[in-house]
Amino acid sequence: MPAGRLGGRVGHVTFWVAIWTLALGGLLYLLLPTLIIVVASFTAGEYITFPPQGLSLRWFTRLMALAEVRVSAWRSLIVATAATAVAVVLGVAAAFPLVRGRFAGREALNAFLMSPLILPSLVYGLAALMFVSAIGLPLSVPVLVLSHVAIIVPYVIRTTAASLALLDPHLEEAARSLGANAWKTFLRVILPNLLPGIATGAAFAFISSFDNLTVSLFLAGPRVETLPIRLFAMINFDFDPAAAAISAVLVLITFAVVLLAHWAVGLTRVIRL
Amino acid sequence: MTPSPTNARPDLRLVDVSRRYGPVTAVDRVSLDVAPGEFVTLLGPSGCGKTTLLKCIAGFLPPSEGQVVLRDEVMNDVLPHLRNIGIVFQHYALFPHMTVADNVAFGLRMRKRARTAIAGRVQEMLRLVRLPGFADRYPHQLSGGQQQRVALARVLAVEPVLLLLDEPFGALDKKLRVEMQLEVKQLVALLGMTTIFVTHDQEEAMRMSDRVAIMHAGRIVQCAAPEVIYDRPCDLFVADFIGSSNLLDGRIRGTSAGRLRVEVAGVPLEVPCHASVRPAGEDVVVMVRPENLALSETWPSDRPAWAGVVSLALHTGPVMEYEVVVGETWRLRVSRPRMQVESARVWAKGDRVAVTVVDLKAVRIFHGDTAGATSVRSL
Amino acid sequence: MDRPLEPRDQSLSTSGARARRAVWSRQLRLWQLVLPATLFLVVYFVVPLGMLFYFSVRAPGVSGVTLVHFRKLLTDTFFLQTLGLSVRLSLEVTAVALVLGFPLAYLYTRLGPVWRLAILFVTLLPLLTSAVVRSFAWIVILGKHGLINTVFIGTGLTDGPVKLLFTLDGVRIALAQVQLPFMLLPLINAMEQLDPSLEHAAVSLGASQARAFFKVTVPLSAPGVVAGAILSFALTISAFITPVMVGGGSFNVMPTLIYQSAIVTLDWSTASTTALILLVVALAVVWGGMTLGRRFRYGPGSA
């Protein structure tokens, strides 16, 4: 039946055209804002527009002159680095019992340690502010660091635990049977194999802390302004086009984090972490 | 090489070793002596406790009861890295971040050997496992067989008291598996290495071992040379687990002069038996290996025979496998070599045949019936 | 055993190498490693949430527990409208993310490694990009002289600029982009579990490609759809930055209410109560979704 066959072919083509159109539309939709903000930051005009009015580095140059941007960027770097360091120590240690341990309540403990991931960070920011005021701590960098640790420690636990779960448990037994004690087994065999996972988790944790606005909004206070807060103010209140230059830099850092994750464990595995 | 286990001081002695997980007993009062240079296999279906027992020997699990003794020293409280036991794992557990040379050197470094001595030993071991040019490769760059050899070189480098092989050939394809079995067997024999081999593959166990310990439900049910296990299984479980066999319900009809008269499918067999006199009328299970049955066209005059019809005839290469239906309910499995001088005949489906037992001495008789427990002892 | 057992020999040496022995119990217990992280989260996560709860059930002049804040908010028309808007917005955004995400996830499982990598890259980059930056980008795109209006006016589609920035539509567009990665990743993970030969089987039995897709792949991907929808909904209803920046204060959603009560009017009780109501709604959807998701699971592992 040629007519039926033709109909079938038309249906087939329509189906794939529809799938591809929606999918490519989705891809473009995902990519567009990032792309546009980077391109727009090179504008030579007085406002951030797309397409940009001529190309120049004037807004990047202006960034250098903005002292408060420099200070807040430096502060964000310190907060994110410190928070990541603490989160890595806590998270890597916690991942071991969660994967290899055999004790009652392991699943529940895992769910508990992951719970900051699903709690709206705005709600956590409010709660942390109440907690900090109740015990009388002044709003300061250490307070900010600790609150960031609470929301990023799950990333480290997850990626470390996922890498550990993929690691052949027999490696440990092999090392022990060859004469390595528990400590040497950890340092020489387990840790080197977990490093990619830990690095990926640490990179995600770092970027989450570095980009965090909602928790910082509550806990930063006027004297501990972070870069996202400065950027937020520049866009919403100052209408400063240099914000696009900062955004472009932030996109670049994110780009580096994604590349690091790809280099360390491969993106196809990252999404299962 | 079949060392006599009772004479020499055993390299490994297990004394009533048990291991429980809560209410579950994974290993149940296992005792075993392994003589120096002996190759003993723990064979059993998955979940029989063989891997748990291996972990108790290696020190990854403390036994709940009993003693693990290595060269006269009780090892129960000794941490695994101080036991000097080498293990080759199923997936080799090569350290993925280290080169072949670093993998082989690992145990030596842990023992703080001199750098030059380590380098020399690594070269020597790689030559031994026929991988001399592979020192700088990483495990993922090697084939399965090569990884296996590196794993062997890594444990043998530290000259362990005891070598444990935990299903080491499971990940290899069939042809390579047989090659590696021969290679490992020759290597451990060459080095006189005392070896415990864990597997669920009976052919592998038979081919490689001096003795095979059959494990079932946490216990060693029979430990003997491979041919003894095959020819004289101690109970129905072993009979059923090792090789293929016809397990047939029978009934004792009487005893006479060391012979047991057993009726199976309406045919009386006179089986030589040294066991005590059994009451007539007792139900038993009769084990006849398929290769112990023969088919013929004509009715034999000198021995009892079953009359049957061939219902299946399968070629397996060297051997023909038949299923013969006798009466209403009996199905006998028969395997005959194809290149046989006396009866070159190959049967086909539907042929009417007479089935006879080749050697009545090889027929085994067990208590009970085929539906009952399999742990009953042989007569 | 075919050999008699020798009697248990108690005289075997146990003293020889006692020096190099350690007892099992002296080993560091593995589970203790989980303690620092747990204690930290108890102090710095559970206690603050407890305080949130405390503020929501206490009122000045009232001793003990009171539900006065909940009563006040849940009878307030403005609050209920905001809650309704938040829920509706989250459902709409989730639906858009699903419609765009499903075909993309489907293609992901059928394309080669280069395409896969490209899709993952394009998914992860916005996922990890600061929400402030992404919202700023949408301001540039949606604004009066932004990309969309340039294209619309340039092609003669409209005469004057369309107002998108500082409208609910603009926020919908921006939020759906933010949520698309969270929809995609569970979908991809779920669809990767599916055997591609299932669809081949359907086609070989006479189904068209489209029928095979809708009758086989779509139902079997339901667990991924549910997981993605739960995540997307929960994150949208608690989204703060995008509604503030792209919405420009032209309307309120639950998170902006929380922020205003906490920081602008300094009414911590109202802020806490709003936050708890938001949490309850989000958790109800997560719970409901998970219950629903369990129905769609087939084969081994279904419970």
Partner chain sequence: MDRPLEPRDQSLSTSGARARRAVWSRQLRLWQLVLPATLFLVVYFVVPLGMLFYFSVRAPGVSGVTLVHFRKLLTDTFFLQTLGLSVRLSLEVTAVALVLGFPLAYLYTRLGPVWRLAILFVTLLPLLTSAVVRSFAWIVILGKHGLINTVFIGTGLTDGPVKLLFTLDGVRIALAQVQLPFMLLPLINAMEQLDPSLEHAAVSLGASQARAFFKVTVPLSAPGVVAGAILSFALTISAFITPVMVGGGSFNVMPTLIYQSAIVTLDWSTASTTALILLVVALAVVWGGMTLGRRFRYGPGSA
Second form
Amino acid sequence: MPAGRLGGRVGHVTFWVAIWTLALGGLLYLLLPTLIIVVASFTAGEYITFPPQGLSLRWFTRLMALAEVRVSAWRSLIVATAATAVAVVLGVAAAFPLVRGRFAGREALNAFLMSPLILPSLVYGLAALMFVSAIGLPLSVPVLVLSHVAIIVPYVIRTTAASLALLDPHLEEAARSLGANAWKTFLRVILPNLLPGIATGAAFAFISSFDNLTVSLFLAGPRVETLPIRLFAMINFDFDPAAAAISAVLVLITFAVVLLAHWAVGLTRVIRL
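Alongside the form predicted together with its partner chain that was just displayed, please also present the structure of the form predicted alone.
A single chain, with no partners or molecules, comes next.
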């Protein structure tokens, strides 16, 4: 083999080895803290340590005995589900003018709707608290749901808009030429093609709402404690290994939601075929 070709092949292999090493190293760096807290949640000791002092499920069992944890987890589930449902409706509706609209200020509107992803959570939480106080609304579950909607709806808008931009407009024209009205065209042609984007956005929205701490600290109120707030209190005032068990449960829920969204996206593709 000529020396030049051999040198080129060695350089090619070296390049991809470096890329894969960097990628795997970055992935390990991102996942290692999560893996550590999950392993630590199975400790048999009285404190959070790594490596754990023996393996046990005692702290997961203890979670079931803590009424405040059960109540806060149920409340987080209700808030995240309600906020995601509202965000999906608003996000899908907002995606259409942003993608297909031709009006002055469209880019400004898009930037405004995406601003919750850019603004620091502390700034938004404080601003939302001042707004709620100014109009005289008491801190409650509906207020918390609406505050979460504002910070998670950009995920639905972005993923739905991406799916809508890829949708072939000739499909809608064909449906209308065959006699379908606007609603039938939307329900039978447009919506099935948007479901992968909607499912992905809904998954991100649910996870962001369920795990949200910063905004919830401002707007939850003393009687509206969510699971992240309960976890924060346990870590702040009592370094209880049950906090590690809660963290492991949150990781499991997040992983389950991602898998569910992946399954939903694959199912919608099969249905379309």
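The model shown is predicted, which means the values in this text are computed figures rather than measured ones. Positions refer to the first chain, counted from 1. Between two forms, the rigid core is the largest collection of C-alphas that superpose within 1.5 Å.
Undergrad: Once you line up the core, how about Leu27: does its CA shift reach 2 Å between these two forms?
TA: Indeed, Leu27 is displaced by 2 Å or more.
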